[in-house]
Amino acid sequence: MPNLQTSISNLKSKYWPLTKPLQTGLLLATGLAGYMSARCPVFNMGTVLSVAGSLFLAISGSTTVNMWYDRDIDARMNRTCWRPLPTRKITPREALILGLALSALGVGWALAMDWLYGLIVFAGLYFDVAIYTIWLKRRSAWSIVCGGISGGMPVLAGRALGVGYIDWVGATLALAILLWIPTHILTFAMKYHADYQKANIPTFPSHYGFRATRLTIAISSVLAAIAMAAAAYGIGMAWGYLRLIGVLSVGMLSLAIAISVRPSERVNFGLFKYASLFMLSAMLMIVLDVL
């Protein structure tokens, strides 16, 4: 029993943080919602579980590989210096092997389920690791676009698996995620501006200033809400849920105006939290609508 408790403790402290559980959980929720927007989970529970398993492995794998590659950056930033690699709780070799293994298992599982689904899952992993993290993150503030593309792949993959092809609804859901990503990344870039400068990472605030960054966040947040509402309409969501998405969108618009007119760190982070809640709530409504 003590050995089991020690193993669980090591898993939680050393390896679990490598997967960024909150981020992985949100992306996993979008993938499941994408599939359930086309197929009722009650009659396809085996596939739902396979979607959850394959996406969890692929997303966790890509995140772990990213942490392996960015370990030097993480060590310089106060926000990330506590992570397992900078604190040497695990070795870079362990992290790389784990990340590659999780990625291979996730993509392999996805391909075994359906070739199109698997290709989209692989595309998300490739954009996240190769294009965003390795190629662009240290070179361009616009790397967030590729980060947004990879973030939209789980919902697109889930939808494509459900309908058998890539349709405009799936593409619009992915676009909503792409437009939501700046709210997440740029808010952090402003809040931890000094950290990113210390790590020599190009960001929107450092290149274009805080005012332009706030305006970008405001516009992208509103466009994300519009894209999500359009996708919900295309799915055929019940009128009650559509109205609720409309109400939540008004809240997003209000915060977007506030961040532009009367900017403050509290409003910035409030929009970040609200945008995440909006996206999670929209995905939950998609699931509830088909049950």
Given for the second form:
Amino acid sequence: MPNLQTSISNLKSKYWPLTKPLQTGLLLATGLAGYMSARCPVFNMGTVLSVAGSLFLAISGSTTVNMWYDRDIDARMNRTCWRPLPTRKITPREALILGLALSALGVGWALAMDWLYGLIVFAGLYFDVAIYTIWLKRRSAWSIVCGGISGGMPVLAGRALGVGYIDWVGATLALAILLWIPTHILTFAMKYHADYQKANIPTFPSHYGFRATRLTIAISSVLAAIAMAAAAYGIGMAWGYLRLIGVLSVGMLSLAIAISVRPSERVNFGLFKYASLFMLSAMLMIVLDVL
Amino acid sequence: MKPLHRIFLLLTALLASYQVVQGIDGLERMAIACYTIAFGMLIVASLLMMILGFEVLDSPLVVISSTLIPASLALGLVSEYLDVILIPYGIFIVAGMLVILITRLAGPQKLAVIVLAVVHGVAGLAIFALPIILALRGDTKGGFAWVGIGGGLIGIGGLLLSFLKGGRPILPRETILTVLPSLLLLSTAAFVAGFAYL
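Return the structure block for the form predicted in complex with its partner chain; the form predicted on its own was the one displayed.
Next comes the full complex, and the chain you just saw is listed first.
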């Protein structure tokens, strides 16, 4: 029994952080919400579990491959130097094999469920690993756009699986995520500016300055809220939920104005947290509305 | 901020969200708009306090927000039950909010406190008294009186906060901050309970 406990504890400390559980969980939630937004039979537990399983494998697989590729950067940054690869808790070969295996299983499962769903899941993985991480992250501050596109794929895939094709609602949901991603990434880029400088990663703050970055965050947050509200309307959500999305959007707008007019790191991080809460709440509302 | 305060604020936001989503459906458009503003302000204020801490109360916009909640709630109640005075009352609220904004930014502090007390007091009295009178007269179900109790509680919170921000605190800042999350939660719970009897 103690051996089993030690093995589980080892597994948790070595491999679990490779999957970035919080980020994976949030993207997984968007995928499930996208699927349920189609108002298909959501109580078909087999399909719901398959969506959750395939997305979890594909997202955590791509995250693990990213960690494998970025292990040199992670080792140079204070924020990430504790991760399993820089601390040599696991070898790069182990991480790569795990990442590729999870990715292949996730995409394979998704393709087996539905070819369009599988294709979109694969596109998300390709954008994240090949275009964002390997090609652009070390070359351009604008790489976050590709990161955003890949972040929007789970919700688009879920929606496409539910309705059977790509519709404007799915595209708008993906756009909302794409516009939300800069709030997430750019806040980190400002908070850990020195870290990114040390690792030679081009970021918005290093290229365009903090003021322009704050303005970008403010604008993208507001646009994300507008896209989310438009998608919610397109889904046909009840007026009560639309009112609540409107209310939460006003909160986001207030914070966006606050960081533009009176910038401070505290309010900046507040907007980052609020935007995450907004996105999670919006996804939860989509699910609750259907149920 | 203590974890218990954050829990109270989260529960306040959840209760107010329920009210925006479910609790005001089927009412007149004007009432829905007013209640959405009031409960919406409660949601956003609770979330911002939860995320940014009590320091958010240092913002000059807090006085406006803490007045907007009772003012819009009162306007919603007047539009439903006292529509004969809706227009003058609406003008009073809008003009009052504008004067509060102007005096906050540019007016003498004494005048700012007086205007604030008048607008807050009238709105608070309407939320406190109107539902209780309606319930006692049998015009609404008895449980609607909970809205009045909520009005009394939020009125106390709003006044404490407004006078603190006006530079003339009734109680020490620490005491006000300690009781504020509980007051917000209790008043929101009372509102939700009361509106359920509509």
